[in-house]
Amino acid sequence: MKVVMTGAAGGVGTMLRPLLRGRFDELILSDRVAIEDLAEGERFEPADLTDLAAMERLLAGADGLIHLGGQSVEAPWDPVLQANIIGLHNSYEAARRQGCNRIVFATTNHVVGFYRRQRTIDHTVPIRPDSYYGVSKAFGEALGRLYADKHGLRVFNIRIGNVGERPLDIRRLSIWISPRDLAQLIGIGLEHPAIHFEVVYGASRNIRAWWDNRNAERLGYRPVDESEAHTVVAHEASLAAPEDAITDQFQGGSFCAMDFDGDPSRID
């Protein structure tokens, strides 16, 4: 099995390296920075998103795709439109032309980010984005669902929270994931013989969790890692930085926070 994975030189795609390597006959490390450090079985092959032919070239004789590439934070609308909304349809319909029948797709929580933290949501509820970044991931679901729909392309959704070796303050023990985890996810995405459209969450085995996982259970998921076993340091670093009035009432954070001018009354 050949599988391309773009956005390599990110801070996700260095954790998941490792954990990938050898599990399949080929691994292809794309990005528009370089890879210096490649281990056998890995090869780098240079890719902008945004241009269809590269990446038409980079996905001839692909079976997978693990989409990771892209604009990975809230940023002014432009980058968010070329990186993750032209670079997204550019991956899939390359993918298409190229006979790549397998895309797992690195979306995140903040296409739900404006549910309360009191509430405990599925992978079937609205979307409620909480940036221009959560919108063009909300567009990247809908578009995995029409290229599955359409071109029979075999989408799986992997709505992350926080990737890490441990959670970084206190709302990240309810969205924490290992990088183990993580692969394993991606595992299930390009192996699982019955995937055409779904959406999971990509979180560990956190008591604290907003998230019913269950869809993800349902195909095989089951985490090794948990998020309380770091609760003290994570206590730590949100007393050093309390967060502020509206960050703290909803799942995605600050990212719910940044240029808020509305009425958090009004967000049932």
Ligand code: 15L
The other form holds:
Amino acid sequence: MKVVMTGAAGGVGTMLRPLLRGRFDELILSDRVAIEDLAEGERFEPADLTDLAAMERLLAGADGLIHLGGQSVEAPWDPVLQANIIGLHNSYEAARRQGCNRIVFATTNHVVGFYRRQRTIDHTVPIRPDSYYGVSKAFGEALGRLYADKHGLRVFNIRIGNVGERPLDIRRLSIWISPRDLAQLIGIGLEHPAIHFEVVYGASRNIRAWWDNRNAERLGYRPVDESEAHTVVAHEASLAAPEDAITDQFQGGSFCAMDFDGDPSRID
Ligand code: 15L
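Given the form predicted alone, corresponding form predicted together with ligand 15L:
Every chain and every other molecule in the complex is listed next, the one we just looked at coming first.
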């Protein structure tokens, strides 16, 4: 299997590389920024998501795409538009034209960020984006549905919480995913024979989870890491930087509070 990873120079890509290396016949790392420290079994090909022809060259002969590329936090509209709307359309269209049939799309918890922390939500709830970034990832999920239903691509959307070696604060105890659990989910997305279009949450075994992730479990996901092992450090971090009154009500945290001038009492 020849697999391409976009956004491979970013934080998540860098954590995943050692875990995915050697797992496929070929792993091609792509980004706008060059990757110099290539290991055996890795190859680098530059590509800009906003350049359809470059994306087609990148995906020629590929069987799978792990799409981490694009804007990964909130930003003004134009960079979000370029990377996550135009760039994502280019990625899907290039995949379709080149016969790259499997897409693992790194979407985000910010697609559903305005759900309250008391709620447990699954992959079927209506979207509640908390930012332009969250809206753009919701668009990405919808575009994936179109390419699955209309063009037969197999699309696996991972609504990632927060990836890291450990949860950074109390909020992240509910949404954290370790790099190896994320690598496991990506493997399911690329290899599970029965995927048409799926949405799962990218979370480890977190007992404080806000997400019912039975859809991932149904597909074979068995997370091995649990956030509870890191509670002391996470609490210390949150004590040092307490959340404001909007941030601490909603699952999306500070993404909800940015530019907020709404009425929280109307958000059920
Ligand atoms: C995300 O989607 C971001 O990519 C990441 O940097 C974190 O901010 C994360 O969400 C989060 O919600 O903590």
